[in-house]
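Quick heads-up: it's one chain on its own, the form predicted on its own, in structure tokens.
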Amino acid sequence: MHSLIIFASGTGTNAAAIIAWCKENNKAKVSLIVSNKPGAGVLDIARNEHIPFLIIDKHTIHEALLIEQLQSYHPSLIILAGFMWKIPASITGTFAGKIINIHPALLPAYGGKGMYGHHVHEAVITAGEKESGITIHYVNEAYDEGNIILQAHCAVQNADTSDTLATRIHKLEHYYYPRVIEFLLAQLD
């Protein structure tokens, strides 16, 4: 069975979708959840699902120790699901080709530092885009520049707000992220 590690900073809706997928197919399990926010909703999910979790602090993190802890779980993939930090180069280097992220826009547009959540949706709407979507990509040492694995599109409607667009984007995320994970794990079998 494949071991997955999820990094998340927020409510954990993508983490919940991935955990549900794991329960349905028995091909993988979420072995660890890592968060940088002690009050993140994803930690409630971890507790309810009896998944070990780790809270890290950007100012006190010891990267070599974290890498050692992550390696102890033998992850097939490390999955960023709303994690709000840039992953240090020591970690992307150690786990090259094993870290994936989901971004709420069609990269390379609307990516980079500060482009997350409602900031992305507001920028898309303000620019008058007719289309948005999600990008699932590998993570490297630069924000949102890793090789793209999959993009899925949705229309931007004239009356959209960042919240209404986010609702459609979340549906795409919850549908496609587990399927991409399944595809990538099948390549490892």
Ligand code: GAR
Given for the second form:
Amino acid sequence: MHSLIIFASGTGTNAAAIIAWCKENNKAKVSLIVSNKPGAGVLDIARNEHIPFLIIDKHTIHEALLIEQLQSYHPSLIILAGFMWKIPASITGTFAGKIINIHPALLPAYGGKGMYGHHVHEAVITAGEKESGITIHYVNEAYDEGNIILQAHCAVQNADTSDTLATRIHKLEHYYYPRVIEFLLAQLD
Ligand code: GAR
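If the one shown is the form predicted on its own, what is the structure of the form predicted in complex with this ligand?
Starting with the chain above, the whole complex follows.
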């Protein structure tokens, strides 16, 4: 049984899709959820699912201690699912090749600092793009620049708002993120 750690800051719909996949497939379990937002919806999911969680604070974080805590769960993968901070280099270094992220656009476009959640969709619509999508990639010390594992595309409609585009993007994310995780775990077996 593979151990997965999820880092998330928001509602946690991607975390929920991954937890549902774990329950259906019995190949992995989410052993820990880490969040930087004490009120994040993802923590309600953790409570309901009886998954241990950890709240971290940028100003007080003790990186070596956090690394020890993460290592104690022996994660096969650390999965960023709407985590809105840059992961410190000490963590990307320790878990090199084991941290993956999902981004709600076709990187390298619409990536980098400040490009998260609705900001991404607003920028895509403002630029008049006809197409957007998702990128699942490895995480290294450079924001949104790790090697790409998978991209999936969707149309941007003329009438789209950031909300309607976000809904379309979320559907792609919920479909592909668990499948990419399954694919990566199979390579470790
Ligand atoms: C997702 O759309 C994810 O791609 C995005 O945050 C959303 C979280 O939704 N991540 C980023 O923008 C990272 N730069 P969720 O909390 O419902 O999973």
